[in-house]
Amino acid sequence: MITLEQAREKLQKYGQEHVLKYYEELDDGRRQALLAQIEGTDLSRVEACKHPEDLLQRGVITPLASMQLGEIEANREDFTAVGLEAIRTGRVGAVLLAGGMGTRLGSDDPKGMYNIGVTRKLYIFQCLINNLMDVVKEAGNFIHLFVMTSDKNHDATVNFLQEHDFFGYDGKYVHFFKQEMAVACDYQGKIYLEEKGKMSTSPNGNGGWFVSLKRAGLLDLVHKEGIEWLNVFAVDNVLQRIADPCFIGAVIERDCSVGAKVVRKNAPDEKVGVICLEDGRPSIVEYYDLTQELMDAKDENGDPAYYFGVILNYLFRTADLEALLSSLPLHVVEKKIPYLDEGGNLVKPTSPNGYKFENLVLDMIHQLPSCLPYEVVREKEFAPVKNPTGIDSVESARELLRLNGVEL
């Protein structure tokens, strides 16, 4: 732990002393966590705000193809060994990025803890595990489960699957870990108090996985137990495949650094990231970045070039993701951001006040040399629950959940 005076130093050095102002109005607990916040703390991260359109600029987009249903079903077979024998020799591990509130469908609780049932209880966390564990009995052995919780949600989280028993999997497997978090600042680089003894933070974004699984140590579990492949998927797609062993073995044989789930899009201005090549590397252009002009190309046969939205559930070469480690972009996000004034009272804007810093799956993939976008049925893998009613909601979840057997 740092003292008061090496923390006094650091802040000096960023132009950020005011984060002690209120330092000797704290109880030794909360001093001690201030400290212990401010030695965690990358303060370098706030420099980027100052020029933060630096951080914006797209290089030329153009299509990557896709491995399309046919050749998939044309190779299942020697795909799906592939994979399997990846699997039954532990090569294989998933991360469960599951950070996030139920908020949006009125819910206290963490997202994963959401009932999906109608007749009887069905939690998002359950149907994850159970679509998991097709892929256990398949291959008849259990896959390493990483699920990356946040500040907000760790605690209930891990006591909500350790009371309900991992709904049947085998809790040896199953790893917690807490998402990274970053600083907030506002316009001119000051950083927020959220508490007279905390900095405002929020986390550092879907592409910050990789960095939290490390700094938590659980990497050196990855190196233990030979784990080459990582499947990250997030929590809130009811019907996604995890761990597919076909997925597998065509990123295996097509030896590509990463693989990426993707549907066809049901609109061109479906809210979804498209899969692309940006200055000849592969890449994802987020649906609102995507121009009229892009959701107008064509490809050599006349199908829209950028036809093929991600999910959220890609297949990483673990060795690779070490190399790029300390070469990821930064995002500047305006956020509102609740905030002490100088009275020391807590503000929660109403419009965005500052920036937040993440990292993003899209660079993650764009730092690679290659990956295999690989097509999936959506309406047998695609269910995301992000709202009450409507679309990608609770109710379109439970119908897609219905057409594909599933009982509610």
Second form
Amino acid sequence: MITLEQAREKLQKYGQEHVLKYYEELDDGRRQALLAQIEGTDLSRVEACKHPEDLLQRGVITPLASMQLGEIEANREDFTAVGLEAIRTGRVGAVLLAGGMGTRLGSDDPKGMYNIGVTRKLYIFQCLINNLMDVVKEAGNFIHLFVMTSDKNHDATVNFLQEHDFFGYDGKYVHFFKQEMAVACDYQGKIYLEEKGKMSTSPNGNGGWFVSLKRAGLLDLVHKEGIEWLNVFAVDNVLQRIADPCFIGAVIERDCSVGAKVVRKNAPDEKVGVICLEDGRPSIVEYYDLTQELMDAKDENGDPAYYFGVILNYLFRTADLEALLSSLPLHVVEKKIPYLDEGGNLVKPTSPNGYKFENLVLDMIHQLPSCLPYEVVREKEFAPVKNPTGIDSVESARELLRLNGVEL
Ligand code: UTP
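Now that we've seen the form predicted alone, could you pull up the form predicted together with ligand UTP?
So here's everything in the complex, that chain up top.
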């Protein structure tokens, strides 16, 4: 463990000495904890917010054709048979990304604990498990489900799922792991304190899932069980089809490193990342990077060239992920960060007040040699719950659930 002097030196190097402001007031245990946190934190990451222009230099963007509904329908039987065979032989696992803070939704509980029911209780986790159970029934066997949480919501998530008997899922097939945390800072790059003896931290983004899975020792289980494909999905899409046999079959048949479920955009300027090639490799261009020129571009059939948005449902070939060498780029994201004010009182801001530093799962796509974008019908498979009302909200998700015959 570093000494107080060493900690001070390390902080000084990055202009963060204020982190020790309350050190003298702390009891021994909390002093040790703070020193340990300083020792374990890569302070150079925070510097990234001072030079955002250096972070994400984009390459040359060209179109990547998606497999569209017509082609999928024509091959549905074949693809489904291949996918089911992979599931039945235990070669498919699922990874639920549930480490996010869901700040836009505004509930203190993990997002999966949100009750989206109206006349009965129907939790987001329950919706997801129900969807997965459809495939379990079709295939006749359970699928290993890896659940990523963070320090902030781990215990609540585990307790909730255990108390509800995993909503009928076999608990032997559910494995939890925690993602890493990263410090958060104000707009000047000063690290916030969330307690007198603790720097503000938040989960380091959903792109850390594979590293965290490995760190938790679960990659050994993946190997032992012979899991070759991992279907990674977000907690907030209540219509999410998980381990979808037809999708799995299509990716296997096309021999791609990764498959990405995509939907046709609502409008050229809709705020979703679109799938493309960047310098000849699969990639996703975020909506704020999508220039008018790209929005207007047409493919060889005269259709919009960048018109398929990702919905955070990817099927990764495990072996190809293990071969990834370089680390993922860092994204600086504006968020609401609880902090101690000058008087040492905890403030929970109502609007963004600083930066978090995240790795994103979509950047993994760019490191893989091949990707199959696979179109799904948005009304059937895409109902994200990001906000309480309006676009991508509890309200819009309820409407879509009803449309799909889910009793609320
Ligand atoms: P979002 O990008 O919507 O982020 O996550 P969020 O933090 O949950 O929500 P806001 O922006 O604060 O409102 C998309 C998916 O990635 C997961 C989320 O749980 C969700 O399934 N995620 C996000 C993580 O697992 N870890 C993270 O660090 C961030």
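Only the largest set of C-alpha atoms that superpose within 1.5 Å between the two forms is called the rigid core. None of the values given here were measured: they were computed from a predicted structure. Positions refer to the first chain, counted from 1.
Using a superposition on the rigid core, decide whether the Cα position of Tyr173 changes by 2 angstroms or more between the two forms.
After core superposition, the displacement of the Tyr173 C-alpha between the two forms stays below 2 Å, so no.
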